[in-house]
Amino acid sequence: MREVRLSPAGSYDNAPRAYSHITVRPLASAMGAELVGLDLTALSEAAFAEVQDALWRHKMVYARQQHMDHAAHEAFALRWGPFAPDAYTNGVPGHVNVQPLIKEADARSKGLFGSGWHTDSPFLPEPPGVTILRSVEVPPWGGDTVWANTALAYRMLSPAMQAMLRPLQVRMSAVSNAWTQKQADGKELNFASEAARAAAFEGNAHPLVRTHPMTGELSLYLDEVYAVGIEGMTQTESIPLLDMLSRHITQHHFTARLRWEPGMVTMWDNRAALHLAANDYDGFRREMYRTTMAGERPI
């Protein structure tokens, strides 16, 4: 019997809250929101608390006209807590926690780092919580980022499927990502060190359904890049289940797409969202900088 996709009518809840210090404009029905008219470098404590609440609610928030330098980016990021370790790079000179994401106009590759659906560095024992990405130079078209709401995706599973998944642990590893990247452009995936590579390949097991530490919301925690198996299952058993769940999470009903402008800052919650960077802008330069903030061991 052929699969029939059903729209999750009546299950969306991305309406903005009434805040005292910020204005929020939803991006899509499933998730995402714009923070309107803010200077992120000059937020009061009360305004920053509302930005945090908006991120937990909308899973991804962004603001325009935020022309930060590396130091300002770091200072804003530290309001979210300490930096997470980065397995892939050592940052830019003088700012080790600011990671460059740059594709030059003459670069050609079948695969771009980040061009598969993923949550950031889930192979770590304590994966990142919040990622903060700012744009400096963007293509005139293409280069969008897309997010998927994994909490909404969990809510739309049947009660029987939810009950089956709740006790399971998913193994997260960078080994498949490294193989895919090499197949795409013939190059080894960069890691910050050999120790970081070994640890990323070994990976960690985390709950397939995790609980958000701030909201208590349940969400699916897997992706097509890093999820390599389910603990206690054979590959024959686990891979079809992971593939089905990946397709379920990333159906368009659960997503929001952002077209970048120079000077944007975007934040997302890796606990409850996947993201994908479209590799569709050959011939144009794209310059972005990222910080990832420490999270906790998923429960």
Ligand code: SIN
The other form holds:
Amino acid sequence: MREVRLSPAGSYDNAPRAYSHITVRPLASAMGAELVGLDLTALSEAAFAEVQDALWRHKMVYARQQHMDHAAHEAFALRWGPFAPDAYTNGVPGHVNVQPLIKEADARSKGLFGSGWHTDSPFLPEPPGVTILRSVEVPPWGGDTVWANTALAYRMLSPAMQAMLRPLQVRMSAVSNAWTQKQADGKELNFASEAARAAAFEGNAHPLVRTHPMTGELSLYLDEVYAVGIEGMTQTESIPLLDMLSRHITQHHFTARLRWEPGMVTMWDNRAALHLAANDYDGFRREMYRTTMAGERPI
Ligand code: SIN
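Given the form predicted on its own above, what does the protein look like in the form predicted in complex with the ligand?
Starting with the chain above, the whole complex follows.
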């Protein structure tokens, strides 16, 4: 008899904390929260510390009506620490760390950058911690971003499965992403340099269950785009396990979905969330800019 999938229950905790300097409004039961009425370019140290705490708690936070330019984006980003290396682009003119994510209205491809479930650049030895994405132009509908809470997904596994996964190391590489992109539209995936491409294809092995450096929380660290195998296992063994875990993480109970407006800024914690960009707005232009902030070697 095939078991009918039951709704997970019992471990949701996305209630806002009581802060002194910011107001936080949760987006969904699983994760995500709006920072209400804040100017991100003018945060006191105390308010910024609360924004950081809110991000660790809600995994993704966002603010409306920011309308930053590249310089303001960089200045705000640097409050989170140094920039992470980026394998895919050399930034925009004059702002090497501001990565353009632009889809033109006449572009037609099944292979939109970021449209599979992923965590940012996990093939790096020290993958990015926080990503900051801002919107300039968005479609009138569609083009949402969706996130999944990988710490909640870990908590919702059986103790037996948690124990089996905890010692495992997952190999993260850009090789499948590049191959898939080529199949989708015949074009090579863009990399910042040949050296960046080679390093991204080689990738790195990281703990499949990682420990958050600030909170100690455990989360699943794998995705559909970059996880290519489990160290010490055959592909026949590892791929079904990775597929099962990807389906588990990305079930809608663990997600939050944001409809963009121009001038929004989102921040997410790549250590504890996956995300995807919906590729559903052919005929409309979407212009976004991203910075990724240095993380650490996952433990
Ligand atoms: C990304 O994957 O970093 C981009 C997400 C988006 O464009 O919504």
